[in-house]
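Next up: just one chain, as structure tokens, the form predicted on its own.
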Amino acid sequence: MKIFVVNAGSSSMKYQLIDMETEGVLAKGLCERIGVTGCITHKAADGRVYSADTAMPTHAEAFEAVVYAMTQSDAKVIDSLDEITAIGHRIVQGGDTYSESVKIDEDVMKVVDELSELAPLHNPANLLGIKACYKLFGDKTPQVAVFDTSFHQTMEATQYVYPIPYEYYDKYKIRRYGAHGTSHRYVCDELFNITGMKKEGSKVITCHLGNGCSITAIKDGKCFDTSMGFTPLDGFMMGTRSGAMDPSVLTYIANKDGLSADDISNILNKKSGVLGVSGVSNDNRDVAAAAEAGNERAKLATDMQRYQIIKFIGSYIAALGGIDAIVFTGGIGENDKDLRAAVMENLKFLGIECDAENNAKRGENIRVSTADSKVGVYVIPTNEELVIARDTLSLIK
């Protein structure tokens, strides 16, 4: 059976076909510009790659270069689009509504829609992805909807209820949903996997670090606690958000310079965090270097991410009344080493000491704690689309 994995963005849509016989990759790529000019990039698991130019009005279009680079170009893997058993898609938002993945039909495509005020920047743009996929595929192939929010829904009303007049969750719904749940989820589950460790008694931390950032607190395999909120920018600072902070900063700032709620949304999502602090770059890679050769502000930024980082962890560690392991995931996660580290030396209370040369490599689980640690640190790639496949499988079964 292959499963088409596909993540829509507004403007651009990120795709897999996976082998689910092997949960191998057969090919992955990446359509941008959508809307604008149109051009896509897709590799075969073989190495083969082919790129081109082509128009893409809508994610109508790019689906069609997306199939033409499946099926005829010089990368092909498949011969026909009766080869894709079903199609399952990455949704941000399922609210409380969805505790987990469904079959998507006109009711739920209605519910996506409807929770698009909680995640315009996403929600929207999976909507087109499915409805693009119904003007090719037809209704013959079934489609799954796999949500970003659904792993956080085993919180407790004392976590995601926000301390603002209750009649705003009756109203609007407003409260703490959290994000990145098919990666956090993902990483604990290969977690319980590669060390035997039982869920049920088990307190594990992930931290889901990339341009966008998130830590959740998981007890006996379901999410306790998660630091991103009603949106992702809740939490604590990453590449251009600011995370959580004194709210009356935002109405201090608005008053001062005149600004409008979209005005400070838009300071807040695009313009802080590490970027913010720095005034160098999103990137960590530019900050550390940018640090690394004296300026003050690149390591005033690097500083501060990193003890809210920790700040995190030891909150969460109080919330659960111990912890089993931590787990590292996400494109800084995975690769800075030294962020790592920097952790690892501040939780040496708990008993965890760093194995450098673990903690050096990179692609692949590993344990980067030494073996005598009593607090198993581990680095964990992340795999949603892997996790995405395997929900649409199982539904669709």
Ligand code: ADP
Given for the second form:
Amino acid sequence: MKIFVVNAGSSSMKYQLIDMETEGVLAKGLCERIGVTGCITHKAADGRVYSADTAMPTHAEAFEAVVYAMTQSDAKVIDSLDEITAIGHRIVQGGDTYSESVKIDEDVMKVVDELSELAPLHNPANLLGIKACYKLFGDKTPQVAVFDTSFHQTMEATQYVYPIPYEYYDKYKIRRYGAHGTSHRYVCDELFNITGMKKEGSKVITCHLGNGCSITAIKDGKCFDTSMGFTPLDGFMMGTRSGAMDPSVLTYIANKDGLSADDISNILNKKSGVLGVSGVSNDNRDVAAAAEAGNERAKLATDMQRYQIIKFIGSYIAALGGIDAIVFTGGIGENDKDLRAAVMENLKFLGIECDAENNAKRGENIRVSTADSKVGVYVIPTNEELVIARDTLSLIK
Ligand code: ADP
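What would the structure be for the form predicted in complex with this ligand, rather than the form predicted on its own?
What follows is the entire complex, opening with the chain shown before.
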């Protein structure tokens, strides 16, 4: 049985075709510059690659290019779309409507559309992906929505209500929703699988550190609190995002420089974080290299990000009333051994010691704190596509 996993953005679309007998990826690819020009890069599992510049005025043409790549190109992996049993979509915002994945129908599409207010950059694009699949596959192939927010729906009001007049929650549903839920769920489940830890009574912190970063406190296998909030801007500093800070700074800068609310949002989302402080790049590798070469602002950005991560983990250990395991994932979490070593060094007081040899390894589930550390620290490469495929399979069964 083959499941097609779709992650549609406004001008790009990532996909994977997964064989559910083996859970192996048969092919994966990326369409970019949708609505502008259009190009596709498609890779089959055996290394064959197909890439082409193809006009993609809308998502529909992007999907047509994907179908060609999968069924006819030099890197084809199936003979026809009939071989695809179902389609799973990553949907960014499920609001407080969806605490689990659902089969898509007219009603679900309507809600995803309504929730665009909360995720204007993402939900409309996700919906375009769903509609393009209906156009290509018709009604006979089931489609499933897997929401980035649903894992976080177990939070209680103490964690998700913001300390502003309550009417804004009533009127506009302004609250913490969180993000990266599929990733936090996957790495937490993997942690239980590889360690044999019991969900009941467990206290876990998962750190998804990529371009966007979030940390989640998980109690009994359920999300207790998470750093991203109403939008993925909350939490701590990321590649280009500020994370939480004194809101008065915003009104101050707006008044000083005559900026609009949209200008401020643009600065906080696209020009802040590691990029804003270092002035070098949003990519941690570039910033680390610049810091190494003596760039003081790059060093400051690196130090600040590490400090904020340590502070978040510390606050969640207090919130959980203890800690059994900490997991790192995402591009930075999986690859930046120095960041992990710095975090473990600060958590020595908990009986955590870094296993330098394991901490230097890459690309596998691994314990990076020593075997006799009181708390297990792990690196678990995330696999959101597999979660989407598994949820899709279980919902169509
Ligand atoms: P996204 O959130 O866009 O999916 P990723 O999870 O791919 O992003 O993470 C991107 C980040 O991972 C970048 O900041 C990049 O510098 C960082 N990264 C990737 N490889 C390494 C590495 N070897 N060392 C440090 N950081 C790395």
